[in-house]
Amino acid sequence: MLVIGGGASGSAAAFHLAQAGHQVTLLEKEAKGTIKPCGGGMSAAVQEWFPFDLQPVVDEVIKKVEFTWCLQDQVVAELPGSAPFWIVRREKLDAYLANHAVNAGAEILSPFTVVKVKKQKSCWQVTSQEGEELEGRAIVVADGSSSPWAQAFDLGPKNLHKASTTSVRIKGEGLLTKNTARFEFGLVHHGFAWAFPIAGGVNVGVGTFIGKNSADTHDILKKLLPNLGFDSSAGKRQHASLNVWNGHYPLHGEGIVAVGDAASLCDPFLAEGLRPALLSGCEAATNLDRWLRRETSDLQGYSQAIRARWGNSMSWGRRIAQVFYRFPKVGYQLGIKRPTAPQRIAEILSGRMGYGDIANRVIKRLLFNR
């Protein structure tokens, strides 16, 4: 069993098959400790997903989010007390991911970059950079929104709808509230900005989301830092590419898998990748686990299974980005401001509540009253 890429969904979907007894090594391009561009915000409600505690690698438990529209007109939302949302640091989640994959018998090979994948009769064979190639049942793809695997095996939607992505990390609190994040709309064309609080500093990041990237993001930091306590040339800027949800497609072959970012599962909405991440990493090993046992025929029970918990909530998620990221300011009017908005919000952070509660009332408001 080979998973390629030992990020947060790998890593997730290697720990699973190796607590279920399958040999699995776990194939990372990266050096340890390699700090990746991501805000770090994830749902407290992945934690079931696991039998140990994520806690060691939570940095910040958000209570509170802030919303502002080009620094001002401020909106706050509680989170709810029972799902509150985490901001981790990606190095460390990925590691202790990783780490407790060793722990239940997975190998991990590092660096290990993959140039070549094709399939061998009955099993699926990779090759390295240098040449070592290692052989498969099974393979997860899991190397994020730069893999090349996904699309050459017709694994996740046919075009894919990209965001772009610039982030900070700064040290320091500034002047961000503990135990909250924020999110400022209108300083970002079809896009908004984020700050989240990480244990001696903050997250800081710019994202568009429809069409390409018109975003000035130096000017953007340039406002933005200083509101938020910082110097407008603090921290060191990374830039990113996410592939985000664009569509129904199945993420299965016969005897692959694509997880996470690889498997353009990213929120086109609000940006989240970790909970997708996660939750593809584990039901790509439940149901790996079935497969390897010849308990079922395919995969297909695993691209059923994130359609009806992620995909379907995306598609309506989708339709309001659409809307709300080519009429903003109208978006944060009538999808923000509106009284019930921010709590809304706070509870699909936090894993409580889907698009589709909401979106058929969110979008006739935004068409109708622009």
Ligand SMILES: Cc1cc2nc3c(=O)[nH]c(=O)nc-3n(C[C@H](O)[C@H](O)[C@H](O)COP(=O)(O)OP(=O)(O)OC[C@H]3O[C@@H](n4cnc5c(N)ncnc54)[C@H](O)[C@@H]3O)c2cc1C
Contents of the next structure:
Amino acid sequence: MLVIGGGASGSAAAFHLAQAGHQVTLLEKEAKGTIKPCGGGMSAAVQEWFPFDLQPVVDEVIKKVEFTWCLQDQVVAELPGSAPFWIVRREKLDAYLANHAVNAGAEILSPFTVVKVKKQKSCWQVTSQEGEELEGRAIVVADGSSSPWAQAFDLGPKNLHKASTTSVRIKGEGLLTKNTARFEFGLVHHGFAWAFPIAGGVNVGVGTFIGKNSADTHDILKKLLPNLGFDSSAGKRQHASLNVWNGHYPLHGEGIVAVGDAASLCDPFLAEGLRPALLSGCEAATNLDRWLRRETSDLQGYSQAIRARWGNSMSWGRRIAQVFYRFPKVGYQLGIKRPTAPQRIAEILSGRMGYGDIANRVIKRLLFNR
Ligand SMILES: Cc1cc2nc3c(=O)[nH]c(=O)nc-3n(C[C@H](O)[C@H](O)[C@H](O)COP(=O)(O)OP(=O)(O)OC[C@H]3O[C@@H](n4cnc5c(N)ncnc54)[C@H](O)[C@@H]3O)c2cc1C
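Now that you have shown the form predicted alone, what about the form predicted together with the ligand?
Everything in the complex follows now, all chains and molecules, and the chain you saw is the first one.
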């Protein structure tokens, strides 16, 4: 079994496959410790997919979410104690999951950059930049949003929908309230900015979800950072584009599956990508295990499970995003500022609710109450 990419999705898949007794090799191009751009917000509900405790990599437990429009007009939502929202450092989470995969028997090769993937009769062959060749009966494509393999093997959307992001990690707490995550809507055209506390610092970022990156992120951060109590030029900026969910498509082929960002699973409204990355890693492992044991003749069960457990909610999330980000001011007034709305968003972020549960009401309100 070969897994390309040691991020959250690949490491989760590698852990579950190794634990099920398969011989797994996890291939990761980056050396350990590289800072990975990510807000790090993640529902604690992901814990149920792992038999070990995830708390060691949780930097903060979020109890409140604050929303602003152009740094004003604040709305605050208390998160229900039963559904916490965690902040993690992605590089720590990825390494922690990968270590658990190794403890369960997986092998990691890093740095190992896959440059070629080929089907050879009944097995898959990958080649590294250095020319090393490896073979496996099955392959997990988990190399993130810039994956060339997902499209090459017809896994996921034909047309990719890309969100543009800029993120910056800053030392110190600034003016952020303890255990509070912040979302700012008005400053960003077709998107939002966030500030999530981590131990000893803050992850700040800007994301746009419709059209080409129209946001002047430099300008936005110049306004946002002083409002958060930091110098306007603080931190090192990282730019990344992110595949967001763009329709129901098969995510499997003969002995191959795509997971996480490589499968374009990221939420098109709030850019939540860690939960679907972990979910798809676990589902991929379950279905590959059955297929490798010849209990099933194909991997269709994987695509079906992701559609039922994630895609159906995202198809509503995409409709909400299309309306909300076209009329963001109306969206903020009629959506976020409604007394019940922040609670709903909090419940979506914590995984207790899907977009389908709220979509019809929200879309009608945004389209007709303007
Ligand atoms: C700025 C930003 C903020 C975000 N904030 C949040 C948030 O707050 N909450 C949330 O839930 N999600 C967030 N996301 C989304 C989330 O980070 C991703 O959805 C998640 O990391 C996807 O995990 P993954 O394992 O699928 O992909 P990745 O984390 O991208 O992992 C892919 C791995 O594959 C490796 N790789 C790539 N190419 C190769 C190759 N050729 N050979 C070998 N290895 C390779 C990479 O080095 C990487 O380690 C954010 C994303 C960005 C960009």
